[in-house]
Each structure stands twice: as C-alpha cells, then as structure tokens.
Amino acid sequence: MDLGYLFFLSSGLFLGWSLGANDASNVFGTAVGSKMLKFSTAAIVAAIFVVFGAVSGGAGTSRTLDSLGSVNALAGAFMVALSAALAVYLILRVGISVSTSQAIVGAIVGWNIYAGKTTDMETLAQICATWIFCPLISGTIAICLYFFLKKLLKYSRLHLLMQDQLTRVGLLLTTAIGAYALGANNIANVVGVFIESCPFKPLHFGSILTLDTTQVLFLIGSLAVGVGILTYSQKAISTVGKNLMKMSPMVALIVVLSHSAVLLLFASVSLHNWLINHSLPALPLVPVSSTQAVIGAILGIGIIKGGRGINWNIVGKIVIGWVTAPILAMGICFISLFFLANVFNQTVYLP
C-alpha cells in the first residue's frame, strides 16, 4: 500500500469523521432528543448501518461530484477534502449543524478556480437546485406521513404503552434506515475527489462477496463516518434534536422517516434508470444535504403546527450556516491549494 496515498487520504477520513459528528443529528437526533432512544444505542445501530449504505450504494451520487469537478491530482484532492472538513468543524464548534454537501460543493469549485478549470454550470444547477428542492420535498413527505399516521393511531385503538414501544421500535428502525441512506447519499462527499487515484485492490470475502476498488475506498470512508458518528455527535444533536422544536416521539419517527426517504430517492441508481426506461423525469444522483432534509421536515410540520412551536432564532443560524458553509470550504481551498503548491511543492492539478 502506497503510504503516501493514505497520507492524503486522512483529509477525507477526517471530512469523513466530521460529516458523521455532524449529520448523525439528522439521523437519530430527534429520537434522542424525544428521550425515546438512548444516545449510545441509536450511534451504534447508525454506525454500522451507514457503512452498509456507503458500500452497496454510494456509487451513483460519486459520479455527479466527478461531474462538477474531476480532482485530477492527489494532493489536490487532499485538500479538497481537507477544506470541506475545516470549514464543517469549524461551523460545528459553535453548535450549527450545516451541510458537508455544500462545503465539498465549495471546496470543489475553489479547486476548479484555482486550476483554471471550467465548472460544470449544469452539474452545478443541479446541485444548486436540490439546496432548495431537498427541505420542500422532504417537508411535504413529513406533512403526508403525519396526517396518515394521525389517523391510522386514531383508529387502531392502540393503547398509550403499545403505542410508546412501537415508536421505540419504529425509530429503531428508522435510524437504521437514515444511517443507511446517509451512507448511500452521502460517501461520494467523504472520498469521491479520492477515486480517481484510487490504489485499492478488490476485497475478497471468499466466495461470497467481492468489493471493487471504489467500494474498499467507500469502505474506509465509511468507517470514518462511523468513528464520527460515536465519538463527537452529541453537541450537534442537542440543536436538531432539542433546540430547533420541541418534538412528540410520533413526530421524531416522521422527521427521519421524510429524511431518509429524500436522501434515498436522490442516491438510488435503480430508481433513477427506472424513471429513465419508463419515460418519466429522473430525480439526479445528487449527494444533497442531509440536514436540509431533516429541517425541512421538521419546518413542515412546525408550519402546519402554526409555527409557533419553532425556534426561529435556530433556523435562522442554520441557514447562516448553509450559506457560510460552501463559501468558506471554496474560500480555505483556493489560499490552501496556493501553500500547498507554491510552498510544499505539490502537484496539485494535472494539465
């Protein structure tokens, strides 16, 4: 294994570790913040469940990243991943769950800057678009699974203790679900600037599975989601899962419910050549904001609520921190990729 390789590899394990302290709030925060799940119970289901999603389906959205802005050098993508890891931690030291989507977005187009080379106004729309569509779609899907749950409880007859343990269980459920879709949405922001460089060889487990070459680097990536996710999630939880609005277990199960649902529809690859073969408008493979998805549905049904159960003075840091978040990694990565270039004598694009 090239030592080397690894050594640039670390900025995204730590984009990687910053991205699980980050959005497992969108996760598992609000059934934490519900007091229905424990803390060390829904980290580990999500930990284990997002590196499944990582590896079995985080192709899709890696080539729309490729798309933006192919990372041609590995000391540049080095500091791509680096960039969105600084400006998340740093957003994150003050309590703002922000978005790791937009900070590589932004990372990658100071890359681009930096090299001369041309940004792929489309891919970029693309990806611009789902900033604004992700929090309405999820918003409306929480609106929809809200007035069907409410009836269906109203005529189930359930009693209040059978009520309470299959909440606990459905947002069990819903936490390996998110972990998972997160896995699958999301590692293309982790190590997808990393593919093109890729050393890794197959992994084989026996006869009976085989990952390729971008699955061990989603792998590792993924792992280091993990570590993030178990040992730094907690500050970031207490804004999304306490602070934003107060919440019934009911409602903790809606929101990851709305989220995961998003993050899959915008990662599943068999979906997007479904809609394709059938003629119908594709949903891109785009890694779109978690924690967009999780305060949209959150805000939707706060809004139908009458909105005056929600923080006002939080949402608007967050979207502070959604709009500082791809301007500062594009702003640490163009000054960056300079040092490390004119100083360490790097390559850091090829021609």
Contents of the next structure:
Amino acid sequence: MDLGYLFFLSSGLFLGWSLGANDASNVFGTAVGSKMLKFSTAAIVAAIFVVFGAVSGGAGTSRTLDSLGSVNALAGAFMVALSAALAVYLILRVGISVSTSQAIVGAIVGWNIYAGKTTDMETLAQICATWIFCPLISGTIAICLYFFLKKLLKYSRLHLLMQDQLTRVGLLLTTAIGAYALGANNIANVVGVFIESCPFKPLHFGSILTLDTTQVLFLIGSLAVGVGILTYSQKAISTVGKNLMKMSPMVALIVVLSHSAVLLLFASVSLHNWLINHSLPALPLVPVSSTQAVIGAILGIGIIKGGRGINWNIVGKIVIGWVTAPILAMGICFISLFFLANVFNQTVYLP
Amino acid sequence: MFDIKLSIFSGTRILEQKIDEMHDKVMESSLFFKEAFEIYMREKRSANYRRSSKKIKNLESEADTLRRDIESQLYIQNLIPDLRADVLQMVENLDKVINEFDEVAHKFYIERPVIPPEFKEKFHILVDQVCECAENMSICSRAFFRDFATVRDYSRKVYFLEHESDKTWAALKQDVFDSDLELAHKIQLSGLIGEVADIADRAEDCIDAVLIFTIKRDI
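The structure above corresponds to the form predicted on its own; please give the structure of the form predicted together with the partner chain next.
Then the entire complex follows, led off by the chain already shown.
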C-alpha cells in the first residue's frame, strides 16, 4: 500500500483520536462521573462497540458529508481532517466538550471556499438544522424516559440495592449501545473525506465476513477512535459527568439512552428506509453531534426539575464551544490549505 | 446464563436481607421492651424481667454485628455510590434506637425504681407511645428502600407520636414533682421518664434524616 496515503490518512486518525477523547465522555461520562462504572470497564466496552458501529453502520451518514463537499484530493482531505482535529483538540484543551461533527462541517466548508466549489446549501441547512433538532429531540426523549422510569420505579417497588445493580447493568448496556451509535453516526466525520481516494482492498475474514474498501477505512478510523477513548477521554468526562449538573445514576442512564436513540435515529439506514416505506417523515442521515445530544438530554431533565442544579456557566462555555468549533475549523482549514498548496506544492483539490 | 445472573445479584440480595433484618431488630426490640416493662410493672426486678431485658441486650449486640456487616458490604460491593453515606447513617440511626431500648431496660434493672400506682397509667401510655413511634420509624425507614412514595405518610405518624409522647412526658414529670415523694425518688423517676421519652426523640431524628435522603433518592 502507498505509504503516502497512510501519511495523509494520519490526520483522519488524529481526528478519530480526538473524537474518541472528546465524545466518549458523552457515551459513558455520566456513568463514570456518577461512580456507577469504572473508567477502565466503560472505556474498554465503548472502544470495542465503537468499532462495531463504525464498520457495520457507518455508510449512511458518510453520503451526506460527501454531498456537502466532495473532497477530491488526498492532500485536501488530509488538511480537512487535520483542521477539524486541531479545532477539537484546541477547544478540548480548555476543558470544553466540543462537537466533532461541527468541526468537520466547518472544515469541509473551508475547503469548499478555498477550492472555489459551491457548498450545497440544502445539505448545509439540513446539517445545521440537526444542530438545533438533535438537542431538542434528545431532550424530549430524555423527558419521556424520565417520567416513564419514575412511574416504573414507583410501581415496581424494587429494593434500592437491586435498583442500583440493575441501573449499573443498564449503564453498561447503554455504554455499548451508545458507543455503537457513536461509531455508526460519527465515523463519517473521521474518515469520510478519505473515501474518494481510498486505496484499500476488500478484507476477507475466511468465508464468514468480508469488509468492503469503505468498511476497511472505517475499521482503521474507528480503531483510532478506540485509542482516543482509552487514552484521553477522562478529561472531558470531568465536564459532562460531574460539572454540568449533579446526576443520579438513573438520570445518567436516561441521558445515555436518549443520546444513543438520537444518534441511531440519524444514522440507521434501515430505520430511514422503513419510515419512507410507511410514508412517514424520515430523519436525514446526518452525522449529528453526540455532545449536543447529551447536553440536550441533561438540560431536558434539568429543566423539568425546575432548572435547579444546572451549572449555567458551563452550559454557556459549551455553547461557545459549539459556535467556535465550526468557525475555528473553517479558518484553520482555509489558511492551512493555502500553505499546503503554495509552500508544499500539494494538490489540495482537483478542478 | 442463570449462574451469571445469580452471581451478579446474589450479593445484593443478601445485603437486602441484612438491611431488612436490621429493621426487624428495631421492631423486635420495641416489642421486647414493652414486654419487659409490663413484667417490671407486675413483678419488679424478677427473673422474668431479667430474661426479658436479656433478650433486648442480645438484640442490641446482634444489631451491632449486622450494622458492621452492612457497612463493610456496601463498600466491598461498591453499591449505591451516591447514597452510600446516607444509607450508612440510616443504619447507624436504627442501631442507636435499639441501643436506647437496651439502655433504658438496663436502667430499670440497675436502679429498680419504685413506681407509685398513681403514675402507672401515664407510664404505660408513655411506653406505648414511644414503642409505636419507634415501630413506625422502622416501617418508614424500610419504605425508603422499597416504596419511598409512602415514606411521607409514615413520617407524619412518627412526628405525631413523638409530639404526643412529649406531652405525656411533660404531664408525667409534672405529676411526679407535684407528688409527696422524696426528692431523690422524684429525680430518679424524672430521669427515667426522660430516658423513655428520648427513644421517641431518637426515632424522630432518624425520620428527619430519612426525609432528606428521600428527596436525594428521587431521580
């Protein structure tokens, strides 16, 4: 295989690592923050399932990103991914949980501007709409789950200790589901821009399983996400798991479930087709921000509890991160493409 | 599959039983205290009374062992991290009520107070009130673990009974000091009446804590 390709892919892997470091906190940050799961257990489960999700269900959302801006040169794809990764990393260093989806969208728009391509405004509008709808849907699901579980607990009369154990098992399961959903929905952010220039051959695991070229790319990208989860996700957990709002383990379970449901809604091709076949309005297959899904769920529950206990300062910082991420990624991408093309004489786009 | 299920939850089930047993001990110590008091009123410090107060002593020491066991198991199994401190405090509070029953029963045994017939009825009423108060406290505390929607109902009952026992205590103390007994005898009876009434106060303290923990337990 061409080593040059691997070099360029490294920026995607760096973005994958950033996504793992940042977004894993959305999947199990609440569970670890409420001390229900050990970090090591949650991180290993999440790392495994994020790979499953990416390889088996990552195709749907990557098409949407492709229609936003089809990055057609390897060096350009390198810089798009690197800019998004740098934007995420820089904001994460300040201790703010940030959206990788927004960063990659900002970077692709930056590439479109530099390359003089027209940004598909319909797709961009669709993606931007999910930045509003994603936390709203997540918050609504969380509120419904909150009332349902509250009633269930009242009538089931489970012993506190048994309830605690079941919540723990539930949190472990939702960590797996959440990581699967994260992999399926967000892998397009990580390596989606490299699909066009992908040189991999299909991978055969005997006669049981065959991964096509895109799936091999997703596998490599998701392994980087897994490494990010295992090595650097503890910092972001301190924001989502503890500081935003003090959460009971049951609320932590609701938050992760709502987050997973939203990510799967926006990533599942089967669900998308089923809704269309039944003449129902289908949600677009868009990489949504898992950070926004979690924050939406936490705020939903916080608000129906009367808004008590929400740390609005941190909410403000997170919202600033949401606005900053795409703009910062777009700026970094635009400037870096200029240097890459003019200083290093790389082809960053094909006319 | 079944084995795995058992191994995950069996430790929890054993601990659940131990917490239930702790509540049972409060109930039993209340019943034995009532029984011991009846015997004392009839027979003073007899062999029967000794046996009865010994039962309370045994309960008290079993409750101590249970409390230590529950405390260590909660940490070993890393259960309810958010409510662990609260549950430990509740178990300690239950133990303190049992200790209080034991101390009062022992005090009757050591001091052998003479209770004049004119005070017997009010003494009975006071003992019944504090015992009922402790029993309801135990039901309320148990409800915290399984059916915390009813905690509030039982807590109202405990507050009511504690208030009633306070009134009985005040009236009885007044009667004692208005009587023609020797001052030393008055002081001895007054001290005993105070100690009996303290059981209800202790139960009320438990309920204050349980109510706060219930608010925290709400998801």
